[in-house]
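Here you get one chain, nothing else, as structure tokens; it is the form predicted alone.
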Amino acid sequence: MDDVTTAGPAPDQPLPTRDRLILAAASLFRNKGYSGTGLAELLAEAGAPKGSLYHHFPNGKSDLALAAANWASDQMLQLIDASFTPAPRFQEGAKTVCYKLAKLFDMQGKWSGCPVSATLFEGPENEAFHQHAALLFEGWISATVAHAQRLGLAETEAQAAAENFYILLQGGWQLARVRRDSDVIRALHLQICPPMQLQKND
């Protein structure tokens, strides 16, 4: 798939009951937050029996969100590395992964949150929950420094350039949320400092 706007299996080609369970998840937990989401309505949105739930998930609901958050974070891997490929220059990536964003906040309806702080952040206090996003976002913000060193910035720059993006993008996502304007997120890029906007000399 091109990015997370286009997710989803063709109508004719039916997921596994694991695969249905974690899309589940991810999409209630993104809605209504790891707690405001029960057993029952995960299931019946998985199609699913409870039992599989325990089968694929020894752990139940727990183990369900630390897969949903994993899904939903190599979609968002997807999203940079699509976005940050083609482009030439850091600010560009930032741009389209903005433009990304916004559209996908367009499709849920403007009131779903980050995929992986929904699921992670607003579930019980638990550190294993809050270890492995802090892994995730980790994750993400690597990846952006390795197309900022790509595209021209030095270490130092491109790992400054990376976080204050991502400060920026959950901050733009709530502040998407209060008001019900994606625009406020794709217009997250025009707020980039002018070291992301070095460009690579070959």
Second form
Number of protein chains: 2
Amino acid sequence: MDDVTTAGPAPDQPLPTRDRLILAAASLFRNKGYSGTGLAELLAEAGAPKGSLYHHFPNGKSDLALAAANWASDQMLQLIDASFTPAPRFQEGAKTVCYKLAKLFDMQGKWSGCPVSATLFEGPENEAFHQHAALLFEGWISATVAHAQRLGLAETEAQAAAENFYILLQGGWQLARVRRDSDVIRALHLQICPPMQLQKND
Amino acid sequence: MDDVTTAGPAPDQPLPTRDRLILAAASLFRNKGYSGTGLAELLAEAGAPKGSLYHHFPNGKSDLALAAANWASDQMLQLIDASFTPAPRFQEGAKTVCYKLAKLFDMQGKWSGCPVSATLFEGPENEAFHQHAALLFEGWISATVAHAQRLGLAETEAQAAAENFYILLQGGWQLARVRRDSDVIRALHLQICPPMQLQKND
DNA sequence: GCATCACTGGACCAATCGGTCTATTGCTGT
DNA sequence: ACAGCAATAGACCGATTGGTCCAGTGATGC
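Structure of the form predicted together with the DNA, please, following the form predicted alone?
Next comes the full complex, and the chain you just saw is listed first.
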């Protein structure tokens, strides 16, 4: 989620070229989309020549996009684990995820979109991208389901709670981006609760 | 939300060129994004030459994108009114919105993204697009707030319920798109309830 | 010292991008 | 019949796109 290279190409480039490419791609794609980001801009941000890109990623832009999405997804998984592991209950873990994400937005000052969806939602023709995005999203959900079960929820409850959480998170992410207000995400935790209490309302 | 022209350019083109351009743009932009859609493809879908585009929309692609987003937003506003007007309570209206949207997805078979966000989320440099997207989203919310108040909710409750509804809808829209399963949106109505009942959980 | 090889730097390419411009078409009012 | 004008049709443009290719470059093993 943090972007080391965004501040500009470091003079002594502490990161290997491959990593700088991935970081630049992850940052640019989720701000301007996959199609909206040109290779020239991407390479300038990473401080790497075109030859390096096609050396590390033989299939070029699309390979890099997958790698960047994987990297961003791993960052999110780490945030999930860091938030839920010390939590006494599911709700507190979910709340911490919201607050950590909101703080990240405030710190970097940029209202980037969800890195996975921004990178990989590229038309119905790009089936491989869609499948990969689905894989990463379900990875977030199943990681959360595992935490939910560990914290005492039954299997079906855990599944419902995790799905509900990411629906809220994605929707809140979007509204927060529209309003440029991280409090939208922080306020989400008010609505995170086991679904059983809600079903009586239907 | 329905797309008359998507089935291919009609031989006797019953719609005026300007409308065909808007419809084609709305359909393509929300499937492939603004940057991901080329003018050539767009004009082929609309069955119009390039001269017509720049006659009806002097600023070209960006003008057309704004018009297409406006059109799509109006469609959504009509769906909101059609759903909430006959509803006895807020929850039933919200449920109807979900079901109508899910049915639209099933009918057209395409898992398009939200037309406004897909069209107008184009990097932080495109401030005009961002502002316009915010305007349209807030339009949906305020229209829903009006219905909520008409259906008996107090002002703060109505605002919270409407915002919560669109957070769920956007998030559910995205998960439904990932899974290509319209039932995700249909299941959302279980979680739509006034926020007061939830605050006790915090 | 030399061969090897991962890596870099960038020239170069065809294709496509969004946009401009002009000629023409066809309806309208007079 | 003719003027006027909105609309259409598409040739054409420079810029930029993603991608290819090859000549270096520098560290490493021998």
